[in-house]
Each structure stands twice: as structure tokens, then as C-alpha cells.
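Here we start with a single chain on its own, the form predicted on its own, put down as C-alpha cells.
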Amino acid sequence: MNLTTALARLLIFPGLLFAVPAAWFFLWVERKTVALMQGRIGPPFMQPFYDFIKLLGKSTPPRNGVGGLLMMMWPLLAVSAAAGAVGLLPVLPSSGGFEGDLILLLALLELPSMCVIAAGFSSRSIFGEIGSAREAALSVSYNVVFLLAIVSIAASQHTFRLEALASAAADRPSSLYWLGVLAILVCLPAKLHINPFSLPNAEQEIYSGPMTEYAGPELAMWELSHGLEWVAATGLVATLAAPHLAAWWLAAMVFVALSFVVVLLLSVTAAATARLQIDTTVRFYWQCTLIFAVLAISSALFMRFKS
């Protein structure tokens, strides 16, 4: 991948340009879809985006030494790596990538949650360090399944490249392949933080969580990072099921319709289910979904030593 492509996926397509409007109808299509089956009218259009700016022309609580330094830092990083990991989904044929780059992307998508755990304890607020705790407990664990559900598609697949990771659904990839997507598409829930894994942000317990002390351009800044998370998040499930197609634009627009059917699956599950507690959550992962995802990798690694 050259310099200009590079900087075209990060600013452009599927980067900055296409994913901050996306951000925003993606939060828009969750809480209004939530809305409407609770019998509720829902948010307008466009309140992601008023939200955000109403954000930004508010003041933030003045805060002194280190520890307001880190608090401005962690939601910058969010962002950043959030918008960094929707630049490097393989929306478009022939999109370049580099060996290894789907282990760029995992570390890019889990920064953002140990942004998240980091401000709560640097806040120094008894709900902040609640939800962070709570975040820590619910990333371990959803992240084992996580992570085995990746390494077992990239070794059915004998690569760790995300464009041939996302040309193989066209290939009549192995059920194994699908075994693994099924379970990164499990573990969505808790990483963005929806029912029944909203946890760390359960107002009706800890107001917040991590965000308690955030307000202003901060708190706007964390808002724009959980949408961009919702883009790279479910980019991911669509590139990795998506079939592979020779026109951009026919490959943008499946790519769009499959990351919009995941929000909108993910928004129905949140609003038909009840907030789970920390426990049930943790056996959940451990119990259930990591007997799953521990016969795809098994499974995986030994076809591949036979062959």
C-alpha cells in the first residue's frame, strides 16, 4: 500500500469522510430502532449530529496536573484509533494492506475500550472507577472469544492479511470461516457496550461510569469515538462476509447494506433483552461461546498441520 492509498482509505473511503456521517446514523439507527420497539418515537435524524455539537460549544470542568492531562489525552486516542481502524477495513477490490495488518486492526479496535478504562480511574470518581472496573472484567472476557474467533478465520484462511481475509467469502470458505464470524459477531454487543452487556455505562447504577466526570468537547469527543466504533466494529463482520466484487462502487454499497443490517440486528437484540449482571456476563463468554470458538481455532490449526 503506497502513501496516497494509504491516506485515501484514512481520510476518505472507508475513513473519515464516509465514517463520521456514519457514526452518527449508525447511534441514530440503534436508539431509534430501541425507541420503536419500546413503543417510544425516538430521537430526529439528525440528533447524533446536534448532540455533538452542542458538545463542543460547552465548557469542560477545569482540572489541574497529570491527571487532566490524561483526560483530555484518552478521548484523542480514542478517536484516533477507532478512525484508524476503519481505515484499514478492505472495503474496496484491491485495496492494497500489508502482512499482518489484521493484527494492526485488533489492537486499533481494543484501544479504544482501554481509553475508556484508563479515563474512568484517572478521574478519580467512586462511578468512573465502577465502570472502569466493570469495563476491565467484561473486556477480558469477551475479548478470549474475540481474538480466538480472528486467529481461527486467518488460520482457515492460512493469512493474517484482511483483503484476502475478505476476498475468501467468495471463495466457498470452510464452515469453520463462518463458525469464527459468527462469534466475532457475539462478542458486538459487549464491545459496544449495548444491552444485555452495557455494564460499564448503566445509568441506572453508576450515572455513566467511566464518562461521569467527562462534559463538553471531551464527552463529544468519547461520543464521536463509540460511533466510529460502531463503524469499524461492524465494517469488520460485513468485509469479512461480504462476497468479493470488482466494482468499487457495487463493493461500497454491499458494504454499507451488510454493516447496516449488523446495526440493526445489534440494535433489536439490545432492545428485546434486559442488562445482564457482571457474573452472568463473564460465564457467558467463558462457558458458553468460548467452547465455540476454541473448536473453530482447534479445529482450524489441525486442518491445517494435515494439509
Second form
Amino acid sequence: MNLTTALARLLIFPGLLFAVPAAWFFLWVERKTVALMQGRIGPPFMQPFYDFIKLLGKSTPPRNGVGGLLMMMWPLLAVSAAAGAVGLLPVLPSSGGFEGDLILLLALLELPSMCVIAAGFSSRSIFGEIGSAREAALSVSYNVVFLLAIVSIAASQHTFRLEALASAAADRPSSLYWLGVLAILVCLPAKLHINPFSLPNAEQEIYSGPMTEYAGPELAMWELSHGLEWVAATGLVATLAAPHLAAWWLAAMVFVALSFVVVLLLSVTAAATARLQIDTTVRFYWQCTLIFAVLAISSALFMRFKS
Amino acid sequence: MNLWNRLMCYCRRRSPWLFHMNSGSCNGCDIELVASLTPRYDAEQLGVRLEGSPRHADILCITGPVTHNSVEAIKTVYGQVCGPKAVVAIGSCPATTNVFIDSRTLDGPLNRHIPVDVFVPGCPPRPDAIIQGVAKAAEILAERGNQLPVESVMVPIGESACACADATQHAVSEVQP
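Structure of the form predicted together with its partner chain, given the form predicted on its own:
Expanding to the full complex; the earlier chain stays at the top.
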């Protein structure tokens, strides 16, 4: 991947120029789906954009010293990590990539939730600290399953290169591969903090969790990073599930359509479920889904030794 | 007014986030505020969101006749809401202290302590009156930005049902059999 393609992927497609409107669109789809499921009409189409611009125009409480600097830095770091993760997705055929970009993508996907944890603790609000502690416990639980699922897919395809992974899987999909995709899908509600795993930002329960002390442009950046996380996480499933297509415009359209389907599925799940308690959530990931993830990775490794 | 300011004004009017505070209310107005977010009235159509933290809010909704104990809390929360901000006093209590007038436990009405933009009278006010009050506050917020309010606005009793009919008609017709 040379510099021009890297910049084009980061800034144009599937990077910022596509990802920011897509983030707002997905946030709207989430709110609209919940509204429709509750028998309401819901927010207008441009609502996340209005919210973003309005938040940019609000003031922030004065903060001094390193604490204030850190609180300003976390949302920016989260936005850039999420945007980088979207830019790495191998949406277009033969779009480049490099050996091991899967590992970079996983690290970038994990960074926003690290930032949320750090932000809650550096805000020094009691609600922020509770939210951060919950986010940390949640992250330890779902990440084991999430990482095992992705490693099992990568091990069964003998590569850590995203593009090779996506195209090889499309050519000869195995049941093991789909088991891995399903495991990733189960982890997404926890990764995106939506019901039934909306523990860290549990509204009405611990105010706004780690975001309690954030206001104005910083809160706008958190909203944007949340939207970009939606694009990156659903995009990961979309690229893994998409068939291999030669025409770039067809590949882009299939990517958008599949992402939309995943967003719709997650929003319907969120609207239809209530928030689980933290111990139930941790038990769910450690006891129920971990077994499948371990099965997937052990069979992947076994098949690898056999071949 | 340049383009950015016009866009900001447009977005502020369409994205009022509320923080609800009780200053000793009997819970009647609080229930009506929640009712305005339910499927029948669906205030989210106007971009309204009930926020958990005062830091996120644009509009502070205060119910209750302002007891001695709640005065400091009101001032603290008013300070925690980041500008530009507006205050909506919901019900007759924060406007006049209502039936609790001359009580020795009260320190009302509300505008003795913080500047109020919109009064929504009623005991309790109807949810559509509350929605109209919030929409009016969002309009005021968009126009005046960071300045302090000059004078308060009163939502007239009885008129609100007609004025908000457009916004809620569809929602109501969907719910009714």
C-alpha cells in the first residue's frame, strides 16, 4: 500500500468522507428503529447532524492542568482511532493492505473503549468512575470471545491480512468461518454499548457513565467516535460476510447494504431487550459464548495441523 | 449573520436536550414531563432528548415550588449546565408557589434565584403545553445565544393544544385505534 492509496482510504472511502455521514446515518437508524419499535415516529433524518453542530457551539466548563488536557485528549484519540479502523477495512477489491493489518485493526477498534475507561476516571466524577469500572469489566469479558473468534477465522485462512482474509473466505466459506462471524456479531452490542449490554453508559441509572462530566465540543467528539465505532464494527462484519466482487462500485454498495442490515439487526435487538446486570453480562460472555469461541479456535488450529 | 451562525441557530432550535430537576414538586408535573416523551406525544420528533447529566443539557426543566433545601441545588445545577442555556419552569408552583404560598418551608418563586425563560402554567400542565414550552425555549435559545434572558415568556393555558397539534397529530393518530 503506497502513500496515495493509504491517504485515499483514510480520508475518502471508506475513511472520513464516507464514514462521518455514515456514522450520523447509523446513529439516526438506531434512534429511529427504537422509536418505531416503541410506536413513536422518532427523530428527523438530520438529527445526529443537528446535535453535533449544536454541541460544537456550546461552551465547556473550565478545567486546569493535566486533568483538563487529558479530558480534552481522550475523545480526540477515540475519534482518530475509530476513523483509522474504518480506513483499514478492505471494502474495495484489490485496494492494497499489508501483512498483519488485521492486528492493527483490532488494536484501533479497542482504543475507543480504552479511551472511554480513561475518560471516566480522569473526569473524577463518581458516576464516571462507576461507568469506567463497568466498561473495564465488560471489555475483559467480551474481548476474549471477540479476539478468539477473529483469530480462529485468521488461523483457518492462514493469514493476518484483511484483504486476503475477506477474499479467501468469500471463495470457499466453511461452517467454521461463519461460526466465527456469528461470535463477532454476539460481541458487537457490548462493543457498541447498546442494550442488553449498555452497562457503561447506563442512562437513568448512573447518569451518563463516563460521559457525565463532558460537555460541548468534547461531547460532540464522543458522539462522533461512537458513530464511527458503529461504522467500523458493522463494517468488519460486512467485509467478512461480503461475497468477492470484481466491480468496485458493486463492492462498495454491497458493503453499505450489509452494514445497514447489521445496524438494523443490532438496533432491533437493542429496542427489544432490557439492560442486563453486570454479573449476568460477564457470566454470559465467560460461560455461554466462550465455549463456542474455544471450540472454533481449537478446530481451526487442529485443521491447520492436519493440512 | 454569517453562514456558520445561521447554521448554529438552525441546529440549536432543532436539538434541545433537557435536564429535569425537581425542587420539591408533588410529582404531578414530573409525570407530565415524562408523558411528553412517550409514544402519544413523542417529543423526540422535535429533537428533544432527556439527558442524565446537566453538563449535556441545553434546557433546564424545573418543577416544584422551590423549597429552602433545594435552592442551593438549583443554583449548583444551573451553574453546571453549559451555555448557551435556557430555563423552563413547569407548572404553577415555580411560577407563583401555587397552593403552597406563604409556607415557611418555601423560598419561591423560581425567578428569585435564577433567570427563567419560559413559564408553563398549569397544575399540572398538559404534555402538549410542556412540549410547546420546550419548543419556545429552544427558539429563544437559538436567537439569543449566550446572553442572559431579558424577559420571561408565558405559555398561554388552553392555546397549547392547538399550537402543538401539528407536531403531535400524527403520533396521536397512530396510537388511537
